[in-house]
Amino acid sequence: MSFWQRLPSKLHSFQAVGVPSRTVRPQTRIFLPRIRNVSTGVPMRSDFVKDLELQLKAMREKAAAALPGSEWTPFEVRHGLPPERVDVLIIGGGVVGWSIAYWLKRKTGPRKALRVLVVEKDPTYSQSSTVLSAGGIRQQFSLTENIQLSLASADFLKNINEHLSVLNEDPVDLQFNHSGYLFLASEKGAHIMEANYETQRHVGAKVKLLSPAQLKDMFPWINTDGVALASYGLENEGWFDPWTLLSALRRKALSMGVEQCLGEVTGFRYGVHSVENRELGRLQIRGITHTNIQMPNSIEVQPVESTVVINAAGANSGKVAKMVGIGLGPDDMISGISIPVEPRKRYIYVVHCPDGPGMDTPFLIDYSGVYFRREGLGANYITGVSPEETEEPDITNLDVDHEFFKDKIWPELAYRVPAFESLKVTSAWAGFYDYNTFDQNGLLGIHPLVRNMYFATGFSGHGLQQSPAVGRAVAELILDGGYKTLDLSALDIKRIIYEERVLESNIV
């Protein structure tokens, strides 16, 4: 039984007792045009009949257009304002949000009555985590679910025009570079790499372990001092253009009838019901009825009614959750547990090195945490590293700290690749991770205290590469009532309540 057929009953096992749900059934109104005599002199019967026939024809067309599944409305559509009611409202127009929108429409069909709205506050995407990322995709994780997500997403990306092509539009070119990831391990971390390798191969990833001698033979430009073991991705790994994927998902979703709104979510209207849960005691369950959206450069706030709300707000998803009361209760209560997702600023530097590694350069991850990959064809590379927990940079802006490169990155780069002694920084930028401080893995599913808010957030740098598979998984949760393709139960958001961490050892 689908989600929509189950709406009058409970949406989740946590709402087991006393949580009424309601289905808002859209009503179709047919407004008949007034028939008037437009003659200014003596009326002529033939003109009147022609005019009447034309107006009756227009009325019939309008009435037919008003049948279920139609987009016709008798009201004037005001540019820029969101609709008054939708079925699913997605907060966050990044790659995860648009992927969810795409899969919702794909599973129901473009002409079905499911109405989906994507709300994005940054129309330029100048602070979007998606477009400011390094654009990598890999299967070299330690957690089975992360490997599965990236394998499924890689298959989507390889066949992207089967999914995201639009009639009379250019084909999608992700500029996918299949050079693979190369992880280096010290003696201390070699046993972890070996265990990860076994998991990756078991799940289906094509990965190869290399000794220091094999590594040097394959990539002579690497200094192998201190390297005990290396792991190299043979298939489905590399990097691509993040903006192209975001644009393609958005273009396809819009062509399927998804609506978009540029504005910022400022709050919710919701009802509260008290229920008794055998495991968690008495809970105050909320049900969102309206999402308040403030329009750009305006004080106007537009409430939008919806059946389901999806929090895909990335680095801001914890802030959005607080708007519905999550994390605002007493510390010793479930309502006091915040969504552990916050923005973490990461720097990416573009360097030029004429004598640097050539076209076979992989996406290299040193055991120091420093990474680099080739960028284009002109001896350019991008590089970065995650700072220590105690050295997290200021998140009130996206300014770049160039001293960070000189102190933390360049020495490690030059040690591992001696040619980088003579590099030059040509540009740099900063972006935000939607960092899950609990266990650095994605948070999926419906929140036990808000019966109609689903989460897809906290990917801690993996959201771009996992977004195609995550979008499908969330659509399955909503429409099918459970996972059908990949079992991602381990990533359920309830684990933060039970304090059951799902740890990933291959965090970059």
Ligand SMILES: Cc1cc2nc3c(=O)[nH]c(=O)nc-3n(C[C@H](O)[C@H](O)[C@H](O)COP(=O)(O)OP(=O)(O)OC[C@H]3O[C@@H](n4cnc5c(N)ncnc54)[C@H](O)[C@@H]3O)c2cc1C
The other form holds:
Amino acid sequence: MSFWQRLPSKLHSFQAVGVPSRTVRPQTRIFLPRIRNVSTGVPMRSDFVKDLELQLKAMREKAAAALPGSEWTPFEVRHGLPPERVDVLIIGGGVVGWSIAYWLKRKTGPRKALRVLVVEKDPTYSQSSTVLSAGGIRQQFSLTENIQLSLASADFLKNINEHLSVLNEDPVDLQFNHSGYLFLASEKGAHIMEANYETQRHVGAKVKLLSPAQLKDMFPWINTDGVALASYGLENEGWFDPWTLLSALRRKALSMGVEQCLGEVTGFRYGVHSVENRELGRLQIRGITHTNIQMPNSIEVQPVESTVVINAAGANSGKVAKMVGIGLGPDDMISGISIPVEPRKRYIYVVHCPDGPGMDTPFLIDYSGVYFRREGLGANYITGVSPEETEEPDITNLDVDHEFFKDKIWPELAYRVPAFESLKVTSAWAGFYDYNTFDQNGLLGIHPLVRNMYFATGFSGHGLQQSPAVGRAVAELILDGGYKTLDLSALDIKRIIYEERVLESNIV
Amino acid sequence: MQVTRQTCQRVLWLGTRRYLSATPASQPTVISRFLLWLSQNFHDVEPLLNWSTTLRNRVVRRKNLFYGYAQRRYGENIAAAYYILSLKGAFRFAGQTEWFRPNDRGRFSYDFMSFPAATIEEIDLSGTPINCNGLDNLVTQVHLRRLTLRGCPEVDGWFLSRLHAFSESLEELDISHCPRITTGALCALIHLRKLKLLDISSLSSLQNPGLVHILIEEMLPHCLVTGTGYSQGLSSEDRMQTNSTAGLKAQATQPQAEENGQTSVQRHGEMH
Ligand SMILES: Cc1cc2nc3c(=O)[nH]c(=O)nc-3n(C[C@H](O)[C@H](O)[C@H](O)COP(=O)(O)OP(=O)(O)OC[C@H]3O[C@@H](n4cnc5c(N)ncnc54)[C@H](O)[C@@H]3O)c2cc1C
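Alongside the form predicted alone that was just displayed, please also present the structure of the form predicted together with the ligand.
Shown next: the complete complex, the earlier chain at its head.
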């Protein structure tokens, strides 16, 4: 980096010697003087000059690219081979993966050089949930752990520039919208909402209950028919730009010395040894020694040795776990229990409605499950709903089903907000939830059958908002051997073996 | 050679501007420019600069500590009053006409201690480093009617979202010249149902101030919103900086997404 920064001045001195000062002409954006075309008619000389000119041109371009205001970043995606050996290898460069990388570095400091490698298969993030999400953060959960995770993450976002600012780079602007979440409950769900509200207040979230009359007073555009109770987040709730968070985490982690590698994890090399466990009986414990990384556009597979592997592959993490043999054993054995995380397709529709609600639009979640929020100030909104378990769409592609909007979303939307009668769908996209089919909550920690693979996955629709705190928790597990700041043992992955579900009690 | 010097100066100046964009209130001093130049040429200076940022953050944090002890010992009102004065702010108790404020050197008399039962009705914290943590000391003042936060560098959306504590009393709010307030931050004002007067002049991070003004008036129908300092357009200096950082901004992933829903939508559209 410093080389490029020094380059312009080096070039100056070089030219000042080589070219008579007469020919130096100031230029506006590229700060290097341009040489006048010297055509002498002597071929030899002209060749030399041309050569020199070409070289200078190349250097000039590089130098201009390195100056502020250009596209150039000091961190190039490493197209070469990954290192042969690292301490921690993180599979998945989504928001969870980069957050863990950041916290690992942050906790060890620059001096204890822990080598961390993040492996991401898709540099464009075209299918990653992170960039396809709705970007919301809320504390209105029923599980203490989820509320705490979200509160801790909100605290991180609040102080994001203390965490993620990089010297000489612009400060991070998440474009956080402090509009809060508004949950609506019907008669049936009102008592659950009240119970959840008690838990949330107890854990420290700032939430307020609203009667239908208060609701109407605050949001006159809502049709309150059928609403028995509403709860509205006062602080730390809203939405932000997930892409900004992802790139800020990545930028900071890279500046702290985390390495990244472009390639897909296709398998592992591991050793197996048999141990006797008091609770679970005889177990075949695996220890991963190498992770095989398939390089892009080539048949080459590069093994990387590492002490610890972290599975943060989002919706794909169940598949990655299978590569170590988790879930491939006989059905009645522990080795037959697979990681219950699979991709589930969710649509988001962008609608335009000039008569729709304005700046007082919260992230509204109706008791029918339909949600919407504002997107910018131009009367655009995004909306969606989770389909019935029996109507899950095909996950082989990310195509959008527009009938789904007409059948399942629009009627509910227009009922709740009559102005939406006249909306127009302007665009739509789909993304994969990292859906935990077991209990729809995060799975953290070491799998009992693999000695050195940590999981951080299965967040099913709230992974983005939990990622900063999850990164810290996983880093604590690895470096301190246990949770230090937040006790997340309830979310331990071992619960899938003991069949202990931790479920959110939903109002929807 | 002159060209060289000019360009170097320009590079320096730009660099300084970028560095200082993190600390909007301060002016580039010779020392900070020199440090910046050093850091651009020598890696060893980087920790030093990082350290100074850390130090600055620590000062802000220390100034916004929660005065729990004072609160327990002398009561909420005295603790709040003490906090305001120690930030070099001023306040007025309900039922009194006289303002308490520190002198130019930040000293103040402890006369306010003789009114432990009086609640604070007006607070002026203009230009102070109050942030959302410091509000812990003030949220007890549920009779607060007027709050002036003109030109506070640390006041942002997280701060505004905590003002709901005064939702039953606050009538006048001045957040003009606060460099960190964005559109997303102003959404938090929805809780201030009693607000009658709101000043949002010269918020430098606000894009589309005209539209935002209208939308806020819609959101708070009983409130008179004043917002000046936008019609003149950009000053020449600002314009220069906008030009030079335009490329950088574009690369820093679609910053206008909030103001222009289309951008982010298009990005998502491209994704698949
Ligand atoms: C439509 C939608 C709306 C959502 N809304 C919200 C919301 O409002 N709030 C919220 O908090 N959350 C929301 N979420 C959920 C949130 O997006 C996810 O939980 C979160 O992004 C998970 O982050 P991740 O890093 O684990 O996964 P990802 O972002 O998917 O990252 C995983 C990465 O791993 C890579 N990868 C996978 N397999 C391999 C491999 N074998 N080798 C190398 N790399 C691999 C992938 O390319 C991917 O980039 C939403 C999700 C969707 C789909």
